[in-house]
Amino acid sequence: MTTSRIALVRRPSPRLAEGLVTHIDRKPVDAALALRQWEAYVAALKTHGWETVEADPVDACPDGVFVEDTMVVHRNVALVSRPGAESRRPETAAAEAAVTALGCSVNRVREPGTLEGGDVLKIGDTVYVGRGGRTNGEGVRQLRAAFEPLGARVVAVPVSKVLHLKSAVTALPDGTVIGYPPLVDDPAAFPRFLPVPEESGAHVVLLGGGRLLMAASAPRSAALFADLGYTPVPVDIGEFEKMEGCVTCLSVRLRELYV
């Protein structure tokens, strides 16, 4: 097994504005601007050495661009989700086909389990899973059954203030969990926790080499990360933020495929 840098993405539906919002008020969304922002996000991944693979669009699903929720990948195994939001379940089939074509071994979350990929934060072999509105206890059990035989340690943590676990926290390359404190249920659940000054500053995608893909809406958090020796790579995802989206939601990163 060697390190891979493949990002699964899916272009936004023209119906993006009809997507689900749970913890924020609905705002008007400009679908044309969202498409341009998505294209810039994909371009940033490519610029920093990632191969992007597009799952087939699902224009009938307004939330389909948030492709991370369709699965969790550990090593070369993809656990295809069963979204807690029933309207999102048609999103998984095309995403599953895309990672199957890349050589992933595929398992699926089965009824009555629910699990969405945005609820799962991997730090090395520790897999944190948010138990909240979209992921239930049976989903956590099936995640554990799929990945503990591969050497993962699955840790369930509460999520009640935001949509998904990764709406509240992600992690820096050294494993430090970062989050905006008012939205984190239990910072003590993580061995190392660094508070950030903006909600969208809690979301980073690790591009490699200390580079952090993050929202342009968090300049103070970017300055904090730069002071810690990292290189922020800001992208404007404002139209997706209106739909409770963030930089992590817009891709599935495949780092450990057999290539």
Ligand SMILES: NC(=O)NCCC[C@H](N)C(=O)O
Given for the second form:
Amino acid sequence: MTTSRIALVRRPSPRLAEGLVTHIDRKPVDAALALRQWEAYVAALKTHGWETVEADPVDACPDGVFVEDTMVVHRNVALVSRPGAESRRPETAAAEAAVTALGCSVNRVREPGTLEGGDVLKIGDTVYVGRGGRTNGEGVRQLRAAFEPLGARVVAVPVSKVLHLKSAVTALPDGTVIGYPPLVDDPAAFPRFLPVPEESGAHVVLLGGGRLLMAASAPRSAALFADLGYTPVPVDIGEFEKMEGCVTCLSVRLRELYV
Ligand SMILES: NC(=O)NCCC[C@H](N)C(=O)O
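With the form predicted alone already on screen, would you show the form predicted together with the named molecule?
Starting with the chain above, the whole complex follows.
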């Protein structure tokens, strides 16, 4: 297996403030501050050894910066999503072009399936998929059809309290699933579950070497992870949090590309 550290990102639309909000109240968003926060997020990835590749901007789509939702990547195969939110469907084409240029094999979710990448949490070869507001049963079936032949085990779990599965839970490098209990439908769905004290403390991007990219808004969760021997790398993504985004959804990590 080849390892790669490439992160697909997409710069925010000037129309970010018009993006979707579902489970939280709409707040004013400062587009200029959002751009600076995005640049700092990209810089943090680079500082920690990741090559970043930009998908072409889709400025007409306010939510385009949340590029994780456009696909799920397992090994070197990208399953391009069909977002449950119709306004987000035009986001996928440029993201697909970017990963095709990187050498990914591409598969696509087809109608009537819907699936968004934020609903998919991979832990080793186990692929958890949230069945919720944006991903339907047919999307789950197509995810299974795409990845089970590659050795993945797809486990569907309910998501009703937040936008996406990864708004509720992500995982530490040892596979422990972390979540803020009031927002997790069923902690027992996961073999090891660690409660964290803040909503945004449930979102980590594994940078490698025990370093965890996470939101600056979760200092108590960061302290908990540091106490467990990890190294939190905080970034301020406040403008994206107002749009129901989190640290995971601002990039697609390509870890097993044949480069
Ligand atoms: N994976 C993610 O957490 N994506 C965040 C998407 C937020 C965007 N405002 C949306 O509602 O689609």
